[in-house]
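As a starting point, one isolated chain is supplied in structure tokens, in the form predicted on its own.
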Amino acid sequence: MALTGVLRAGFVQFRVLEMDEALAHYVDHIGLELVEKADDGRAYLKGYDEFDRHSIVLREADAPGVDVMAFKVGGAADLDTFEKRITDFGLAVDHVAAGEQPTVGRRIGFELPSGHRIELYAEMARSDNGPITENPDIWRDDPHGMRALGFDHCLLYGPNVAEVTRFFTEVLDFGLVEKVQTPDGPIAVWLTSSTKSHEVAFVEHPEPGKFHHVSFLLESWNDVGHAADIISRYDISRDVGPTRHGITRGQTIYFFDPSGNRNEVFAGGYSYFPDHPTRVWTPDQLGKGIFYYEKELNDRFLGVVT
């Protein structure tokens, strides 16, 4: 598959209440690498299997939640193409100058009908400690913590999911991989710009701009079990799992960072191609779709967002 336009999920910036606690969680427990703690107080992190300089940005604030999710596009010309397509759709576009985040080129930003800020960018420096490219070993430095390979996806909660879906599929050329459909329209969607089962997902919710979880990719089901051991050993607040999804078929465990932001570690999931049909779930089977073994949802998973 020749990937053009939007290539993949690039980075997410979210808020934490106390930076040192957050860094201990994301570096020591999840296993990310601290790339830089910048002069403006933001911290930049990456997984050991990511080529670009960073994928996670933490900002200390009075309340947790998400600031922005950004997607990487194929080149600078794509930013101009997408700017016109976005404005033609009816959304206002603003510009973020190169260097607002270290080594990141210019970005364009806009607000979705769900209340979430999305940005597109084409340039970010390669990591000084990324995967080896000549006669490569499996990893450069010993993985630690949960051994997160990198940033995988986000689930975002907000209104107007049908309109958000139309935007991603018609303007950004994403595939609609799976959805939960009602007579009034979709209430949950899983979207991808690549062959992954999803890069971003949205669930209908009355409050705009809410953050359900950030997900980190693990290599295997065994690593999900290892993550569960770390969660128990260090008394990390667990939400659900280890289990697996019916939707995407991924293996998973959900838990919370010290600020109350929900995290997921995720392994597996099927491959998607643009000629595949959308897989459809009905609301009465949503429990099985989200938690394939338990076949039911808990109130905290549905209701707790930041």
Given for the second form:
Amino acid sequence: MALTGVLRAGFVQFRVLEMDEALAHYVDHIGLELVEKADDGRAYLKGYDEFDRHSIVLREADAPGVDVMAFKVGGAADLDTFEKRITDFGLAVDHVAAGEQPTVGRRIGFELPSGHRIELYAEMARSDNGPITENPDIWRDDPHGMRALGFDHCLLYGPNVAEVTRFFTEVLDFGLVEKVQTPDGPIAVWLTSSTKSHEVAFVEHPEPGKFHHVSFLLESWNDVGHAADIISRYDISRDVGPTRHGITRGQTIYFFDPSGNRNEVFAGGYSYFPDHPTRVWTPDQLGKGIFYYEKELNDRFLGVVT
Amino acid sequence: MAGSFTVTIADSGANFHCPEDERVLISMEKQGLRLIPIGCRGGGCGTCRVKVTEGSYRTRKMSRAHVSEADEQAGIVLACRLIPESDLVLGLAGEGNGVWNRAREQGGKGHGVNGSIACGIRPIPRA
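To test you: the structure above is the form predicted on its own. What is the structure of the form predicted in complex with the partner chain?
Up next: the whole complex, starting with the chain shown before.
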């Protein structure tokens, strides 16, 4: 297999204020499937086009925000290889036993210089309600709500983006797809382990460990418009869009879940290969980079995080 | 007005009506007003933090990262989770994040880029 090591953004566990309200949002409106509401209160969800058992984990708590973002690696041996490389880089690695999340194998975890907890895992059960593999229809059950195919990426806010970038590129073998470069270093980076335009992105921010958004993939620009219709129809808290990013070229709309965690649904974006050069934005053109049509940023998008 | 209360911003004296059972920030925004900065509208980000100085009210669950139990005792709430049970007087009680400061600098317009991207990317930390 040509794609080895870290395969993709696998799951993200984040906090919500009220679980029932959160489930109505993610299941009824975004269109995810509730896989399990576990005894410890966590809820496990997935998109209709995802093979693995779950990709979104919600935990009810007193404050919203992200607990952990986890990447799936190709095999169990990769966990040992990466543990050594991460330790050699200078980050402390801890271990999460298999089964801490249902059907998920052992995980290794560490805290980035940005204050975010990241984990790697190799095993999760295949969903019994994932995409069909024999003479496959395009879906099993009619997609509903915004028709999200699945979890795509996260954007995380925190300090030390230059160091985080060095970690992802040198230790986890990610590609640096795009960046916003200042004379003092990068202030925003888009990183990938695959041919997707990004699996994770970081923006420089003084407070560590902040959550800017979790993003879900849609099939088309038309579905982004359909998502906008749902946002208005059900009075979902909209942030920005529908519009398009210069960076990654994705077509997008941003909104908030009922606890204030930002969501994105998006379509499009180009493919990346490891021999491609990094695309670079200068700060004076950042408005166009983030919102290609408006060509200006807004304070809420820049500053509001959980 | 039956079934509606008056919400007054102490600093400016500006006021608007908020129907009973409606959240103060949501009602304000529907009327096209920007008297209180608007963030996530879900009790999570702290942008619309205010201190209620007069009146009775109830709230829905708010992020403890932005409203501690002591804050809550002192009348500090998030306007997006604030439901009036009488006329209210409140003051802005932002935590000094970039959104709040810039909204105030811009006289409540709450939007726009001043050309300093780094300023936008790096909001001023909480006091």
